[in-house]
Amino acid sequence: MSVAGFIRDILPLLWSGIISGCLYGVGALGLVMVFKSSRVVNFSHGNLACLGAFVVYGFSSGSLLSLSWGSAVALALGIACAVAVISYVLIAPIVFKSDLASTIATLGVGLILQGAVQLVFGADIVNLDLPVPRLSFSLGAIRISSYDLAVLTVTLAIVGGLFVIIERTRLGVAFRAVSTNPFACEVCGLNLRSVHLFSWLAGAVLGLVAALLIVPTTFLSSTTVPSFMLQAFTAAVVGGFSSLPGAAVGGILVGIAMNLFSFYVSPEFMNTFLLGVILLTLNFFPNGLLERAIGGRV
C-alpha cells in the first residue's frame, strides 16, 4: 500500500472511529457511574437500554402508539428510570452484603428485561432512525454527516452536563465522597442508597441515549444493544472502571482500534479482538490506561 493510499484510508477510519467511540464512551459512563458508587458491574445495562430503545420505537412507529419522536423519547426515559429504580430496589439488599452477588443479580435482571422485550415487541429486527436531516460534506478525505455532528453534539452535552453535576452540585459531592470512602460517608450519616439510586438513574439515561444513537447505524433487536454494550464494557475497562474521564477516553480509543482492526484485519473476529483487549488491559493496566498515563488516581 502506498503512503498516499494509507493516508487516504486512515483519516476516514480515525474519524468514524472517534464517532463510534463517542457512543461507546457514553455507554461506558453509565457502567462506571454505577460501579463507582456501589461497586456493582451492572450487566443489565445493555438490556435496560434496549428496552428503552424499543419503547421509543413502539411509541413513535405506531406499533404501540403514534407519538412524536420527542414525546416517545420522554416516555422512554421515564420508563427506563422507573425500571432502574425497581432494579436497584431489588438488588439493594444484596449490594451491602456482597459485590459479587449483586453483580450476578444484575445478570438475572438483564435476562428478565430481555425476556420482557421479546414478549412485548417480539424477536423481529426493526429500524429506528434519528430525526436529523440527511446532510453531509467533505473536509479533505473525511466525509462528515449530520449524524456525526449529532453524535458529537449529544456526547459533548452529556459529558459537560455530567461534569457540572458531579463537580458543582451537592449530589455530585456526595457521589464523589461515596466513590472514595463509602464507610466514612455512612459513619458521617450520608444516605448511601440515595447516592446509589442517583448513579443507577444516571446509568439508565446514559444507556438509553447511547442506544438511540447507535441503533441508526445498525438495526434494533433484543440482542443488538446488549451486544453493543460489550464495546462499552471494553471502553470502561480500557479507561479504568473507577474513572469517568477514563470511560470517555477509553470509548474513543476502542472505537478507533475497532475501526482499524475491522479494516486491516477482519470484522468477523471483532468480538475476539475486544475480549483480547480486555484481557491485555486487565493484565498490564488493571486500573485503566489513564492512571498509568497520569500516574495517579483519575
Second form
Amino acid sequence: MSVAGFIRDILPLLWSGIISGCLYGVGALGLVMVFKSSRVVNFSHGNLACLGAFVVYGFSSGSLLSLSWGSAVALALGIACAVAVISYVLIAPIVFKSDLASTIATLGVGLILQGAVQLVFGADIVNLDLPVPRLSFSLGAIRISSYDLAVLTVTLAIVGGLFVIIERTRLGVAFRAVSTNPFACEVCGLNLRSVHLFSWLAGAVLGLVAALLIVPTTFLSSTTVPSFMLQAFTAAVVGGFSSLPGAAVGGILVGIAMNLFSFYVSPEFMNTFLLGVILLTLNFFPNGLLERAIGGRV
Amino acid sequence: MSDLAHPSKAGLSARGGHLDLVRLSMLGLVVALSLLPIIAGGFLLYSLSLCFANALAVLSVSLLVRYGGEVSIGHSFFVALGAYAVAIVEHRLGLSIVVSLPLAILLGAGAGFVFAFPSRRLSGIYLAVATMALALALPEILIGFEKFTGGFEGLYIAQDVIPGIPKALQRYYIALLVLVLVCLALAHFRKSSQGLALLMARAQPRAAEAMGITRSWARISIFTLSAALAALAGALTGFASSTVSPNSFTFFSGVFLLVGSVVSLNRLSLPAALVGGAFITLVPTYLAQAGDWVPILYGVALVVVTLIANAGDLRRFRPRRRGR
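The form predicted on its own done, now the form predicted together with its partner chain:
The complete assembly is shown below, putting the previous chain first.
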C-alpha cells in the first residue's frame, strides 16, 4: 500500500469513524447512566431503542399511521419513556437485592420488547431516513454530508445537555451522589428511586436518539439491534463501565477502530473484533482505557 | 442464595429417612425415563433426546450461577464448540462421537479458561457483557470459517456409537446416560472439598484467600468447568439432532440457555435440569405456529421467575443497603 493511498484513505475513515462513534458513545452513555445509579447492566437498552425506532417508522411511513416525522419522534419518545418506567418498576423490588438478578430481569424485558417488535412490525427490514436535506461538500480528502453534520449537532447538543443537567442541577448532584455512595445518600434522606428513574429515563432517551441516528446508515430490523447494543456495550467497556466521559470517548474510539478494521481487515468479523476489543480491554485496562487520563472511578 | 455456602439441609439429614425418599424418587424418574421408549414414538423420542442435551447445557449455566455467582448469555458458544468438534472429527477423520466426546470437553475447558481469564478480577457483570459479545460473534465465526464448519448449511453427524441399534434409541439412551452421570457427578462435587472450596471463595472470599484459594482462581476454574460441561452438552446436541448449523447457535440460543437455567431456579438436580431443558426445547417445538410469541413467553418467564425467586417479601418495598 502506498503512502499516498494510505493518506487518501485514512482521513475519510477516521471521519466516518468519529461520526458513527458519536452514536455508539450516546448509546453507551445510556448504559453507563443506568449502571452508575442502580448497578444494573441494562440488557434491554438496545431492544427499547429498536422499539422506539420502529415506532417512528410505523407512525411516519404510513404502515400504521402517517404522521409527520417530528410528531412520530415525539410519540416514540413518549412510548420509550413509558416502557423505561415500566421496566424499572418491574425490577424495582430486586434492584437493591441482587445486581445479577436485576440484570437477568432486564434481559427478560429485552426479550419481551424483541417479541413485541416482531409481533407488531414483522421481521422485515425497513429503511428509516433522517429528514435532513441531502447536501455534501468536501474538506480536503473528507466528504462531509448533511447527515454527518446532523449527527454531530444532535450528539453535541444531547451530550452537552446531559452534562449540564448532571453538573448544574439538583437532580444531577443527587445522581452523582448516588453513584458515589448510595448508602450515605439514603441516610441523608435522598430518594434513591427518583434518581434511578431519572437515569433510566435518560438512558431510554439517549438510546432512542442513538438508534434514530444510526439507522439511516444501516437498516432497521428486529434483529439488527443486538449488534448496535454490542457496539454500545463495547464503548462502555472501553471507556470504563462507570465513567460517563469514558463512555463518550470510548464510543468514538470504538467507532474509529471498527471503521479501520472493516476497511483494512474484514467487514465480516465485526462482532468477533468487538469481542476481542472487550477481552483485551478487560485484561489490560479493567477500568477502561481512560482510567488515568480522567480519573475513572473503580 | 446466601445459604449456598452452608451444607444443605438434605445433606445434613443424610442418615435420616428423608433423603432416601429423594433418592428413591430420583431412581424412579430415571427408570421411568429409560422405559419410555417402549411406548413413545419417534418424534417424542427425538424431542426428548434434545431435551436431555439441552438440560445438560442448562446445567452448565446453572453451575456457573451457583458456584460462581455469574451470569453467562453466551454459553451457546461452548455448546457450538462441542457440537462442531464432533461434526468436524467425523468429517475429517471419520471417527464417531466416542472419540470426539473427550476432545469436545477438552476444547470447551480450554476455551472457557482463555475466555474467563481477562475478567478474572472484575465483577460478574463484565463477564456477562463479554459473554454477550461471544454469543453475537459466534454466528459470523461459524459462517466465516466455511471450510471447516460447512458455512450456512452446517454439517451432518451420521456415525453410530454402537452399530446395529436404531438411531433414535442410541440418541435417546446416550443423552439420558450422560445426563444422569453428570447429575450424579454434580451431587458428588457439591460434597467434595473442591466444590466446598469454590463455594467458600464465593461466599467468604477473604476466608478462602487465607486458605490459599483466591477469588480470581475460583472464578476461572468454575468458568472452565462450566464451559467443559457446555461443550459436552453441545456434543450430545449435535449427536441427538444429527446435524449442526449456525441456525442453532444464534444470539438467542445463548439467551435461551439462561432462560432454562433461571426457570429451573439454577438448581443442579436431575428434575430441575429436565424442567429447564424441556422448557427451552419443547416450547419452540410445540408452539411453532406461535413463533413471535416465543421470545415474549421466555421474557415473561425470565422476569417472573427472577422476581419471585429474589423478591422474597414484597411488602418490604423500599431501598436497602446492598449486601456484598
